[in-house]
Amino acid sequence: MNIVAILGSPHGLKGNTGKVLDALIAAAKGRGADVTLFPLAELKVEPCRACDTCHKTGKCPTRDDFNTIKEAMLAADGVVLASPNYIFSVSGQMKCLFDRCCGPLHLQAMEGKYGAAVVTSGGKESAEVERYILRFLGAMGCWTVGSMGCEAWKLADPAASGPVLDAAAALGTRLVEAIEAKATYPDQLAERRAFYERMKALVTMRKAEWTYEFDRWQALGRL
């Protein structure tokens, strides 16, 4: 079992999403599952730059690490995203990745993986950043086992830091429990075949432009 692990916070793994996904991490591992992590702020991957070329093409032509990271992703079998809530959203490192993931969206490149989602916030407004990235996972065509949100005080805080590792301990074991069992969610259903519905009229209206993207559902017998 292969788990990616992205990390979107400036910090790496020393500041408090890096603590939170470290104890979830440390879970997967312990259940049998080989983790990859990729610490956005110790790599490269810039804003999209709108050029339209992965979906003529299925690569982007900007040279940075963001084509090794979607590699990754798409030869998982399930990818934890991690970010501080940086004004109500991820951080300004995750969106670019999340941006530049046009391509393997419009494709439902992660149909049958399954995501979960890590947020640390100074407040409480965690819960609106992890239904985002949840729901980023989803469109990409994810199954979503659940998420975890924290205030980054209680990390500091030895009798709040335990529970809250202990839920990030959690989260990795129902993740790698729900690849074992190929778990599926009916709940889900509804948004991701409206999503998968949306892309195909997509894909399908701009095929004399999107050729590699029309050809790749045409070979998948989507269309």
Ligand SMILES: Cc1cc2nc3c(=O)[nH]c(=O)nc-3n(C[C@H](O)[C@H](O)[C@H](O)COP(=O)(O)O)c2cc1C
Second form
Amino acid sequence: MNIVAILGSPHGLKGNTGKVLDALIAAAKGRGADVTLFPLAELKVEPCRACDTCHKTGKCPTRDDFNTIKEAMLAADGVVLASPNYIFSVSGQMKCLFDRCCGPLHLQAMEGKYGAAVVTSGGKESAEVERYILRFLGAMGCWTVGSMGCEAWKLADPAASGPVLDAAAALGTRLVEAIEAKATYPDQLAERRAFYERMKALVTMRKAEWTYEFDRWQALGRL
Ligand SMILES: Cc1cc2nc3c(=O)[nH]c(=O)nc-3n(C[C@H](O)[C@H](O)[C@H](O)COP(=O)(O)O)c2cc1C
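Coords for the form predicted in complex with the named molecule, given the form predicted alone:
What follows is the entire complex, opening with the chain shown before.
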């Protein structure tokens, strides 16, 4: 079982988000998963230039680490996305990755995979960022197994940090168990189907320009 963990904090594993993600990864490894960590702070993922090349050819012309991360995501059974809350959203590093995933999103390329989200915040505002990350994962085609948020101060308080790290470990275990069980989530079906149909309509409408994507949808027998 392969899990990809992507860390969007500029502070890497030593930061708040990294500490929580580390506990999740340890639990997933303890349950037998191979986990590959991509710390975006040490990698280069530039913003999307909206050139549409990925839609036409399946390849992004920007030469940086995105392609390696994308290939790992598409080969994985599960993906964990971890980000600090930056002004009610994910970090810029993580948002660049999301935007660069526009091609795979059109292709619903993560269909059948599993996703989870981790967020840390200075205050009590993790939930909306967790929802945003889960929405991204769902739009990519993943089943989402859950998310967790944490107020930063708790990680510096020995009494408060234990339950946080336990929750992270539980989320890692839940992800592994969902992959093992090939779990499905009926409550996510309506939104997933609606987005799938939207992507199908979009790719069909733009078939003259976005030839790669239209051909892929056809080759997969979806059209
Ligand atoms: C640019 C920036 C924006 C932030 N915006 C918010 C915010 O909107 N809400 C909040 O609760 N915390 C906010 N914070 C605090 C971080 O989310 C918090 O410190 C987080 O735990 C940092 O994680 P890290 O150590 O992994 O980078 C912000 C921090 C920075 C640097």
